Each structure stands twice: as structure tokens, then as C-alpha cells.
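Form predicted on its own, single chain, as C-alpha cells, below.
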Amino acid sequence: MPSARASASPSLALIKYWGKQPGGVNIPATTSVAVGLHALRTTTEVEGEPSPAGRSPAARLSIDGVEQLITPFEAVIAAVREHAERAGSRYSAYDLTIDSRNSFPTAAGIASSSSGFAALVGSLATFFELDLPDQEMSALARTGSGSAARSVFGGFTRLDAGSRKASRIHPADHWPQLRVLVAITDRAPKAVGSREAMERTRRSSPYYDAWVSDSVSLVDEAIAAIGERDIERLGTAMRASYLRMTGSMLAADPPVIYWIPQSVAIIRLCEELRASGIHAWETMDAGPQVKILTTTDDTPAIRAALESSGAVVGVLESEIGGEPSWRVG
């Protein structure tokens, strides 16, 4: 059977994407600035065989060995298959078996949807023998997950409010000393998915409009800090972004609360580390895990503090990168 494989990394938003514009498919309400986590990967393999005569081609998909309902993935698969049909791909009418596996906890607040849909699009495009530009790949990945539009690129990226596709700000080697530590506080899948939580916040939080209008103020600051490789300036903007996003979530009805006691303990630990002169700038997303932006020099001290804190069940470390990889077979 013909097959193809692709891998991509999670896209960690430093300036947050939280909220979708009505009337589109995962069109962001806020501009996000992000980095790819090179050491964390989603690997997706596609195999195909001709569909029986008289039946439309079908697809099956599993994540970490567990078969999933195909509904959340149908739009992306159909969109890439449509490209294949227009291009005259010899495999456009094949049934597909798709296997996706993560090197990190799935659906636990580490942006597995971003790497997952980017790897899905990459594997499908490779299987169908399509030569699509990165911008089109980004737009296709966005239809599955807004943040996946950024995972198509490595390094430092942005996804503008109202945009269909992301773009790269700097390559991965722009800031080689930068590191991200992911403090895992709970490996279980989160109870409320990001999409549902975003919509609940948009519909019911009295602070949502203020969050959207204010978020733009941090974008230029973060991009300038990345350009100057100024971690304190970037960390300050990053911290403001996640706390303001969280404020809008807490005010939803019912409130969206992902933090657990261990999350708060790590936030406090980062405050203490910064007070001692260590670069430990935390951020959080839709989940209880805490991501810490730092440098190679300070990574050992932060890792040691996390591991002795009693608040983590694991620590992942990554350099900035995350360039995707697609290949046949």
C-alpha cells in the first residue's frame, strides 16, 4: 500500500490566540506570536488503498493507538483530498488509514492540536503527491486548529487576527540560547477542550471584548523583544498576555478554570526564581501545564527547582525549532 509520513512540533503561543471570529473556520480574534517546540513531535502516517467501486473514499484515524471519531478531522481530510482531485492525483480516491502519535501528553494543554493538524495536513499532502506552498499548507492546517497554522513553520511565527494563514518572523537559529521547559502537573486529558472554552469565553465573559482589544498592545512589544533577543522584555509581555487571557476565562459563565494547585505553585516558584536573578518566565494555555521560557544558562537551575518542588510529574525541555518534516514511505 502507498504510504507517507509527516511530523510537526507544537506551537507555543507567547502572545495568546484565544477566541475565534464569528462566521469563519478557526479565524483568530487575536494576533498570536509563537515558537515551535523542537523536542516535542507529532508523527502521523497515512496508508491508502483503492476505494471499492461505487463508494466514496473513507478514512479512519487513530491517536496514540486509540481510534477516534472521524468527524473532527473530516473537513481537513476533505480539503486536502479536493486539492488532490484538482491536481489529478492517482491516489485521490483511496481509502485512508491514518495513525498519529505524540511524544508528549495528548490533549493536556501542550498544544497537541497544533502539531497534530499540521502533521495531518503534511502527511496527506505528501501521500497525494501534492506540492503546496507553506502558506497554503498553513491555511489548510488552520481549518483543523487555529494554532496549527503556525506549526507548519518552524522557529518564531505569528498568526494575525482575521488571517487564514500564519507567517514566520524569524528562523529557529535566530535565538539559539532560548529554551522552553514544560512543567507537567497532570498527564490526563483536560475536561474542557480549547474550542469549547474559547466559545464559552466569547459568549459569556464580560471581559472578552476588553481582552481582544487589549491583546494587540503586546504584539509589537513581543516581536521587538524577539528581534533584540531580550528575554526580560519578552517574558514581561508574555506573562501579561496569559494572565489577561486567563482573566477573561475566569469571568466566563460557567468559568473556565484549568489551573490546579500545582500550577499555582509553579507560578510562585517562577516569581521566586526571577527574584533571585534567574530567567524563569512562565506562561499557560488551556490546561494545567506551565511552560517556562528561559536560556541555556538558567535551564539547569530551573529544572532542579521544578524537580524538587513536588509540583510536577515530569519536565520536558526543548530548544526553539519545530520545522516540519514530510516524506513518502
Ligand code: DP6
Given for the second form:
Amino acid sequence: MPSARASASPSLALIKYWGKQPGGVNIPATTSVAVGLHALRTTTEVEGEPSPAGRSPAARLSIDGVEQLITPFEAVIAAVREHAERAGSRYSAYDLTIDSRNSFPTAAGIASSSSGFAALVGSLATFFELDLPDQEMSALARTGSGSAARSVFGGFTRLDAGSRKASRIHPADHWPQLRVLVAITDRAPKAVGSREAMERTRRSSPYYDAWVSDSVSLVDEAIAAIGERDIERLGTAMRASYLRMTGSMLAADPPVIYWIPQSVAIIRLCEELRASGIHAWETMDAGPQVKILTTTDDTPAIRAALESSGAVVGVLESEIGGEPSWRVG
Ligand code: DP6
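Having seen the form predicted on its own, can you show the form predicted together with the ligand?
Let us now look at the entire complex, which starts with that chain.
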């Protein structure tokens, strides 16, 4: 049976994508700036067999061993299959069995949809023996999940408002000392997915327009800070982005509240650490985990503080990187 495997890392937004523009699938309303989390990985394996004559090719997909409803994945699979048909791939009409596994908690706000859809597109393209440009891979991944457009690149990336594909700002080795600590506060899957929450914010939050127009100012600031490797300047822009995004969610009807008491405890802990001169800059996404941006010098102190806080059930540490498997080498 022919098979293929590909892997990709989650894309952590420093400046957030939250809200969509009309006129396409997952076209972001705000520009995001992100880093690939090297230590976290989604690995996806595709196996195929010829479909029986007389019916169109089908697919099944499981995540961490649990079979999923295929609907949310169908459009992406069909889009890659179309490329395969056009390219005359010998496997374009095969039935597919897709097995995706995360090295981190799924659906708990560690952007598993970013690495998930990037690895899905990568494994399908590999299976069909396609050699598509990065920009096309990014556009395909975006149709699965906006943030996945960024996971097709490792290192420092951006996905512009209104754009169909992400691009790379710097390779990972631009800032080798940069680290992300993921403080896991709760391993349960989130109650409201980011897609629904984002749409609810757009539809009902009186702060949505302000969020979108204000977010522009943070993009250049973050990109300049990355260019200068200035953690304080980057952290300040990053904190403004996640808190303003959160403000727009809290004002939605019904409100979107991902924070739990432990999240707030860690936000406060980061404030205290910064007051004592430690670079601990937090950000959050569509879940209760807190991600802390720092540098190698301060990682041990933050780890120790997290471990004695009583607010975390686990800590993951990652350098910046996360080049997808098909781009390595
Ligand atoms: C808060 O990319 O999961 O993580 O495009 O609807 O799949 P869809 O949304 P998704 O949203 C990511 C939201 C975020 C911020 C970010 O990653 O930029």
C-alpha cells in the first residue's frame, strides 16, 4: 500500500489573527506575526488504496487515534486531490486513510489546527508525489485553518490581512536565544473552538472593529523588535495584541472566556517576574494555556517559578524553528 508521512510544528502568533474578511475561506482580517514552535510536532501519515470502480475516492481521518468526522477536512483533501489530478498523479483516485498525531495536548489552545492542517497538506502532497511551491502549500493549508498558512514555514512568519498565503520574515536562526515556555493549565479540550469564537466576536462584539483597526499598529512594531532582537519591545507589542484580542472576545455576545483562574495566576506571575528584571512575556490564544516568550538566560528562573506556582499541570519548552519535514534538507 503506498503511504507518505509529513510533520509540521504549531505556529504561535505573537501578533494575533482574530477575525475573517469576506470573499474567501479563512482570509484573515488582521495581520499576524508568528513563530514556529520547534519542540512541538504534528505528524501525519497517509495510506492509500485504489477506490472501487463506480464511486468517487473517499477519505477517513483520525487524530491521536480517534476517528474524526471527515467534513472539516474534506475541502482541503479535495483541493490537494485536484492538484494531483491536474499533475496526473498515479494515486489521485485512491481512497485515503489519514492518521495524525500530536506531541502535545490537542484542541487546548496550542494551535494544533495550525500544525495539523500544515501536516495534512504536506502528507497529502507527498503521497500524491506533488512538488508545489511553498506559497501554494501555504494557501492550501490556509483553507483548512488560517494559522496553518504560517506553519508551512518554520522560523518567523507573517500572514497579512486579506492575504491567501503566509510568508517568512526570518529563518529560525535569526534569534537563536529566543524561547517559548508553554504553561499547561488544563489538558481538557476547549468548549468553544477558535473558528466559532472568532466569528461570534466579529458578529457581536462592539469592540471588533476597534480590534481590527488597532491591530495594524502592532505589526510594524513587532517586526522591528524581531529585527533588533529586542525582547522587551517585542513582548510589549505581543502583550498588547493578545490582551486587545481578548478584550474583543470578552465583549462578544455571548462572551468568549478562555481564561481560567490558573491562567490569570500565570499572567500575574509574569508581571512579578518582569518587575524583578526577568524577561517573561506572556501571550494566550483560544484556550487556557499561557505561552511565555523569553530568552535562554531567563528560562530556568521562569520554569522554577511556574513549577512552584501550583497553577500548571505541565510545562513545555521550545526553541523557535518548526521547519516542516518536506522543507528540511
Ligand atoms: C488565537 O487558525 O484556528 O490562535 O482559520 O478558523 O481555523 P481558523 O482559525 P485558527 O485561529 C487562530 C487564532 C489564534 C491566533 C493566531 O494563531 O493567529
